[in-house]
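A single chain comes next, written as structure tokens; it is the form predicted on its own.
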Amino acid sequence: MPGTNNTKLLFYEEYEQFYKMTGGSKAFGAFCRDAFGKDFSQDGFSDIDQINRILKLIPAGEDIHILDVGCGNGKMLGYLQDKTGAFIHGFDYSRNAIEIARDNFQTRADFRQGNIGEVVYPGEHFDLVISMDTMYFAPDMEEFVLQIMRWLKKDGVLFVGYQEGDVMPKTDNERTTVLANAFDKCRIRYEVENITRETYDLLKRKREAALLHKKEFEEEGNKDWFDMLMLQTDCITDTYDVFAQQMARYIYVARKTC
């Protein structure tokens, strides 16, 4: 990226080698299918049920604009665009995961490689703003927040899937995390849906899913990657009252009134 030292950058070299071994692994594609019930190439938590989330918020009309702040190679836009006919946008700072998007998403498609606070949008554009596992990446989270509020259009929304324990700390609930004090500090009315247990549940399905395609991943010379997969999903070996303890997860939904 332009003007910017890679190294620098949370997770930006395991990234570049996540999204070369997804665009030619048939164990993760079969992976993503069981564990998420779609395969989107997911690193995260993004199953089909939180993106059909996602489809309840997109209106109908011909001139329809989404926007994915890390949109990872842009399968999860291609199926709201299948779903709907949006325009669809998207940007992340992976170069691997752009190139793969660029070509698989040609018609009404809009991708760049840049990173939060660098990639920007004309006012009042989108519809809807997707942030799935992203917000994290923001120097300033108050400051993309209002920046996203610009880009949207009146009663246009914010989606967001948000994780604590992880890259952010636990907090005591919904309403303190890091996000949730930006939108009160912004003036910014939300909704917000806990989903820690539904998240439990999905970890469940991912440590079963490495484990059915273990031998796919080795004979593909990708057992670094269910080692990985393995690694992510220790966490359930706990009870759920242990694992809600250290982690959390959440969905905010946030519109535009004026």
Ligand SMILES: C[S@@+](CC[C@H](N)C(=O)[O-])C[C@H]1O[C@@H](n2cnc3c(N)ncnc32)[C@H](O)[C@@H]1O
Second form
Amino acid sequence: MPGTNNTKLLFYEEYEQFYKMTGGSKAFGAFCRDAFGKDFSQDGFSDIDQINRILKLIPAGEDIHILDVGCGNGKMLGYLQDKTGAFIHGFDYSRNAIEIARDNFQTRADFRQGNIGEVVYPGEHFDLVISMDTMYFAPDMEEFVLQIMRWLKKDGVLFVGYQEGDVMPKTDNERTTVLANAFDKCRIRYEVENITRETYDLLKRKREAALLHKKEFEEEGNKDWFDMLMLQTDCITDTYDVFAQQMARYIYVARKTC
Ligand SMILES: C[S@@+](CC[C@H](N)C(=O)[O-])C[C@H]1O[C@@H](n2cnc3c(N)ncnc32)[C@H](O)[C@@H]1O
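Can you swap the form predicted on its own for the form predicted together with the ligand?
To see the whole picture, the full complex is given below, headed by that same chain.
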């Protein structure tokens, strides 16, 4: 992107490599289907149950606009559009991801390459903003939450999948996270659900699915990604109680009321 030095941003090169790999790896697609129930090229914890919860928040109508912050290659948005016909918008700092998204989704779609805090949309534009495992990268959480609220139409909804113990440190509970603190400071009311137990089970499925497709990863020359999946899921060798002391997952839903 002109004027910015993305290589200095957290994990920038890693995500460029990740989306390059997902674009060509049959093993990773099969892994995602087995682990998450659907292949959205997930790098994280968003299984199909979480994404289907989003569907329930999309209003019926002709002029519905959804934004995904950290949209990767756009597959999650493609699924939501397929189910609802909504206009889909996404942004992500990964050039590789956005190129794939633009190739794959050309109808009623707008994909932009850019950084959180730098990408701008008009006010009152979206019915729904989703962000799965990406809010952590906001340079200023309060500022970014307020910006999203400005982008939402009245009664619009922000839906966030949020993990602790991974990029963000583990805090006491769902009311003490950096995101919850930002909502509180900005006087934004929200509902939150603790899905840590489901996430422990998901991580088990991720490990099993990676092992199932180990040979395909190796044959494709993607053994490094298999090793990464093993490392990421090593935590489920602990009991659930030990896991839950170190990690947590929450779904936040905030509605713009005025
Ligand atoms: C953990 S992944 C989640 C991707 C996808 N939402 C999912 O659930 O699988 C984080 C995403 O945020 C993007 N990202 C990270 N930092 C960013 C930033 N500062 N600005 C924009 N996108 C960023 C990455 O390229 C990646 O697609």
